[in-house]
Amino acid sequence: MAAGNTFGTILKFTSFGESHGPAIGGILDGFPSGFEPDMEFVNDFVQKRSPSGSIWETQRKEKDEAEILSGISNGKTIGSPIAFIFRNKNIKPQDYSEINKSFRPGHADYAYFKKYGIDGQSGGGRASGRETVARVFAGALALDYLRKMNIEIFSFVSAIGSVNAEFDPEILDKNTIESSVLRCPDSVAEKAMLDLLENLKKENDSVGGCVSTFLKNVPAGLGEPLFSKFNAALSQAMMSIPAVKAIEFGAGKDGLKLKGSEYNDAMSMNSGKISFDSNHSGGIQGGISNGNDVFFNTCFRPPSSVGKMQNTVNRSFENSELEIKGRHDVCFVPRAVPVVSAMTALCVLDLLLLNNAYQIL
């Protein structure tokens, strides 16, 4: 059986490392050879995941410079596994000396203890969001490959707490998203979100939110029935990200309010091509892309580490109280945007390579 650290069918990404271990790393196997990655684009994309110094973000700062160990030579991929690591430098295990005496509410401590029979690791170990840096590097390589195929991936913050952004899918602009400190395309909603985060910071509390993703120029026909549908593969990718609790495609739960005649995406011929009058299905029908924009929402729970006294159980299985200190996010949703895009890119490139397997030589 697989131990759950590898994602993908043809393009396989394996992650390793712990939050406060020597390094976080990954192996990307099956990546096409002869490709010349734009390393400036890749490295810049990795930095999008790093905290910016805002008050609602963790104050842990890592340079996040990848050491490529194999798979890229003379600036090109050579077909062998692309192995890489990120050295952990700014670690403070002392921040966890008291915390590790108890199971932290909302964290994976107790679940990991029951599964592996080991005490909690500093920073959450494998359950920490720190491990996503390897996903983002691998996903940036896939994203670079896809953009040269004219496939675009837009991810952005569409909700924090009860504050929802308004946006028009037809005029979404990456520059607008990236110029926003919260990666939110709605400046009015962004202000309300910032006010909410500032208040929660004062209260030593946290909040979750939603990342929305659009895929443009995805060819029709991606996805494998029945158990490897496009939306199933994307769901596995998203649900593997720490703190993700829900995903919905197209109209999602709002589609429950529509009649079938309203929900169906009517089709017509336009300049020799099929076009759709709506996109309630999110660009996926029968688990296979239909050529329309693919759209989905990824929902994150609030960060578990809050500076409030909470009831819990200690390692001696006695009732106790715990107040978590250290460097923690009030909201990690803006930093999750590149993680969502990275996992999306890995999923899409894997499905494209799988689709190529059907082509007659």
Given for the second form:
Protein chains: 4
Amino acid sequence: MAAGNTFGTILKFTSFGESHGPAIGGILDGFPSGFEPDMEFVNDFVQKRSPSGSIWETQRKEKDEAEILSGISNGKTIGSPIAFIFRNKNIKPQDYSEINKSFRPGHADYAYFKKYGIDGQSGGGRASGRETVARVFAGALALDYLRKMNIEIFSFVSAIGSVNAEFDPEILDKNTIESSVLRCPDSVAEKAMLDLLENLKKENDSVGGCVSTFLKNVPAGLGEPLFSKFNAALSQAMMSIPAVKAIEFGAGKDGLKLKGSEYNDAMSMNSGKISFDSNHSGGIQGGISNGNDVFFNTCFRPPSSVGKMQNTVNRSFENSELEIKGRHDVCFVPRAVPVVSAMTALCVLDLLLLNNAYQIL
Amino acid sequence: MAAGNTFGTILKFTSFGESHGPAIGGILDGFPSGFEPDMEFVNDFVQKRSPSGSIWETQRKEKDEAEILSGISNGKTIGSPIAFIFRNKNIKPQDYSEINKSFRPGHADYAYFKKYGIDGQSGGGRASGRETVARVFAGALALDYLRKMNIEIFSFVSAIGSVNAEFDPEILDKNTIESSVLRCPDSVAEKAMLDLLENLKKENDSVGGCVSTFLKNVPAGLGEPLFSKFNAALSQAMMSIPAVKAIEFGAGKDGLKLKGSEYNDAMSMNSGKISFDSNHSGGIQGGISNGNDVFFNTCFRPPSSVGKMQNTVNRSFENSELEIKGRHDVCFVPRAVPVVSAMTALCVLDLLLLNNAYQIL
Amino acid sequence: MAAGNTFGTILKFTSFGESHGPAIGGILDGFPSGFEPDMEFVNDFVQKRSPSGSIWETQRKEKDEAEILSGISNGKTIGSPIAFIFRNKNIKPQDYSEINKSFRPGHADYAYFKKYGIDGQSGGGRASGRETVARVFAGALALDYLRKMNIEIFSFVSAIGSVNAEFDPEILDKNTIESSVLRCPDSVAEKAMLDLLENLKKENDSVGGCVSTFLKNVPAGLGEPLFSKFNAALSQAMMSIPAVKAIEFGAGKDGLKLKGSEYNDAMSMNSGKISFDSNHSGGIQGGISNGNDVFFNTCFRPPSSVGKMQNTVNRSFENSELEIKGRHDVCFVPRAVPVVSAMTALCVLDLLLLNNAYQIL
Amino acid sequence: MAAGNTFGTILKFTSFGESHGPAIGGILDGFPSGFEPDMEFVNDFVQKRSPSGSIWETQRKEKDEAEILSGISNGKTIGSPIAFIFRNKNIKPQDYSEINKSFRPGHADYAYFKKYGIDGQSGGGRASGRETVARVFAGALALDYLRKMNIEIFSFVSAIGSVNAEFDPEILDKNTIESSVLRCPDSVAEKAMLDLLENLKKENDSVGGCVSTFLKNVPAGLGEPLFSKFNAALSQAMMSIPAVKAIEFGAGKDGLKLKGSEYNDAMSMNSGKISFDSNHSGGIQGGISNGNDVFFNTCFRPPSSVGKMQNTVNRSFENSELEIKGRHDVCFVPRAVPVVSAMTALCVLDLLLLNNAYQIL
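Could the form predicted together with a further copy of the same chain be given as well, to go with the form predicted on its own?
Now the complete complex, all chains and molecules, led by this one.
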């Protein structure tokens, strides 16, 4: 979609703002009118992407409060675009004077420079985790709408580095997830993850991980073949999140090792309804939801900003070294959980509205 | 993009046709005018997705010849939509009379029924590998254009079941790949893969696999933040291919286990140009190509049609059993290679044109 | 929408084909599934754009029969793209050998040459009335759908040259319109129009005219602010028809001479429903239908091909003269009537589906 | 384009804000990077849509100053979305307490109510001239870009009520236009127009008019067939402006009365370049610019708010009377001139970028 800052077909989310500019914000256009969002739910949700205060997270702290500029009046959506902004309060451009001289390894600096011909933070300020605050706000409105349709989205940390969590999809519980500092439903794994993060903090290094997502009560029939398949749309949504490098549905990458007779999700009648004996397909067949839980994993690379000396090239195109100072996230996967939920919600509500368009007679 | 049959922003590919209808076809709109496609290259490429005649592949054989209806005149593109059709010659609806009574496990039958309320093949005929012939033709035109810009796309089989191929990205060679019956650059792995396929053929079972893709000489600066990131666009493209269940870029899912200091691709000057010491990011940073090879894996589940008795539900919503007779693919990953290349080419040429739009002054 | 051959947001119509290529065709994507089109109605409608055999019309005659390639099975739409083609049977490229040497005055030849750098008919073959056959077929499907929702579209000739028709919007009748050779509801005016056309035929000259359209029973609430206003969408649709040079809604251009107190359509309750005392706004206020008849005029310039010697420039960029031989339309406004209806129907059904998307709770 | 608040394909303008909410604003996405806008020019241009202080204009006065939130850094565009807001300072919701009880004749109140089910100003606040401030700001950036490419846009008042201006397209001058209180290049007509406005002011009535626009130095080849024709795109742009009811290109509606031999714009070589002997086509042939001046008229109905008692229906669906008090525009055509220029500039720059996308080899 041209310049790339808009997501969705019927429900369109447009994001704007640089991390070091005056504000981050967005427009959510195409939201049904007459809906009364639970703003406490929305604002609480936005806070979920703030650092928890743990030592392995960035200390850039700003209470993010949206100012709603349009689209909601007397507590209700009115059918016009919902515009909102978050002021950037904690900008210290001087922090960046040193690193602006070189292209930071693993960052978007060089690629953005080649694309836009822009020096310094101004361009790279767009490829920043800060930008996701707008997605989380817009996504919270969509989440609120979906839960009133009885559609629930569960996202949680399922892996950090080599530590994998175990969980039972049947008994996922939001309170359990949210009471975990790492948003991990497996408390044993969580302990090992915390140990890993503390060690990496001491090493000034970082690590990636994985967010798993289950969608419950999604009606069968969502997604549009061929290029707006449910999994194609979700993949675009997930890959749009900074640092995401892989996505897999259902049995995912490991599923290719199964035999077809093992992989196929057999169907049977159960109390007058169709049920599936397994869910290797992740609730999506031929790109369309089949009524089973939709399930996928979103995988994040480690944060690029590490406190170790690294070889790079400076903006005069000479070899140089760079040590990125200050506190940075050792791992941003726990904070990415609400971002994954938010993008999922925007995607699902868009597909719901799109599917609804055709149910006219 | 609404009903889902169109891919791309500037270069728009629209697909139509059911596997059991009169024809499969497509429109490629937005192709630059004045280009003289090498039709021998194009037609040869289309044949690559036909079965090789090996026992582990479907025997549905039709020489696929496109009829070009518009957009090319006197051997040159003229700027108008390039429409083309492939007649379906080998239609035997009676083959399907039995299986039409039940929802085939692992297939799109049930999801399509819930979406469109349509009985029988008519709906499911869209969610068929047959449809990809249109993509391959359109993609071949894009591939031809890209190679004249010196951009090369290498796709090949890197895994079938648990057998992984080894390869050196620096010495990929199209002849080696194409002379392999499995399109696998590792002849040792290929032998093990063939053994696996023969055994599964005897078992009437199937297996999945993985296609790896390298893009060489992609200029830095392609992809549009946020939602049209190079990796987001490629993910949408890959997930639109039937049976794709996972995609990963660069170090992929395994990359999350690396430390940031290991993952970051250090840069240095090399003969006056920037080079990267590694390519964990898969040539994409912040969603924008960085000039390194773009690299990703596309993972396919096993084919759903297996010759074993399976439990399912029939269209009267009763438990039933189904044995899918006839010859089916044990594995369609080798035949998926040109489909992956084709969708990649459509995606890359679209991003090239899109990026070019802004280079105006 | 990029290369320009697609119309609509939810219901997407894509057109392809050159007037002198193998076929003209289209894809109608996003049509609701489960609809049983009345193919006799559709095919009859397509014939309406063929020449009537009158001396003032082109003699290029081909019975236009669509071949449906996909999207309709067992007489019903199945939710997949409806692709169809019309073979061009009557191609005589030699007719064009002379005129290909020069840019025809009033035609798109020179503008297309500057855009696509293409010589000869190949490019200009797109800017041809022939292309509208695809629109008329797709539009007929939409018309058939709309009339089953009780929405009726009346288009007719309201002016040719300086001769204006009089008509009463309350008693428009399709039979009266269609039984008129000029599709004009005013038989007195029609006689004057026919005289004018015969005189111009003798002079080897041509003339333009105007098609008026009334939409009855359009529900209030269609159209999307700001840029997808009902009138904005219809204007795009009308201006996409070859030779259209003006469009006006309701009181139109003359309405600017009224005082606001005269122009405003006063409302009152009438048998429990809102009615309007006038319809200067053409049934659209703030871009949204208000439940009154939607009314607009579409104005066509005279055909460019006239049998008189004209000054022009040849393709070697020298001054030259050109006399366009053969039989050409003196006026194509009567034949444009079904094209106007068809584009209107595509536009209205698209807006209906779009509006329906949001009616979810 | 779905919810309707976005215009353009490559250069995308999205508008938000209600006239009685906290702010009006917009996002201009896809603007080329590295451009240094002349902010004095931009801000001066924005002021042009403010009331001049004449008695026949509304007295709602607010100095409109944009706050730029993103996309411009150190005075240059950086390739990311340009977001900006105008705070609404002069909100007096109490002014509307009375009129909120009834649907105002000629306004969008009733149509919006039927669409969104929203009572009161909240919905109707979108269908307000106030919204155009965002268009004018975004359009000024596009205008600034275009004039640096030597493309100039001249818009001016050519008719108010029955008073028509005369002008010579060859000697249009921005200073002359802007020094006229009515933005009319014909000082004799302007005097008659002023007399008309003063009389209508006394009558508490209103009147419409027409804005003419000439584009000079537009390169041949802009516009995309079929549905993104230059005239189709401009028509969508113009019809999106509040109160526009007609648009005509070149000879326009009167052109249909000409004979083809008169209408056709003959071509000849002139100092080595092609020139046209007339411009009845308005510089557009087959939907593509031909290098001649692009010329069109945009016609506005009279303002709906008049100080006379009118019959209407109240929100309890009873017949009622309504007298709209306060000062309102007798005619908003002079203030619409910059809005027409702005939308034209957005449209032309979008088509330029779109056309540029294909010029790749």
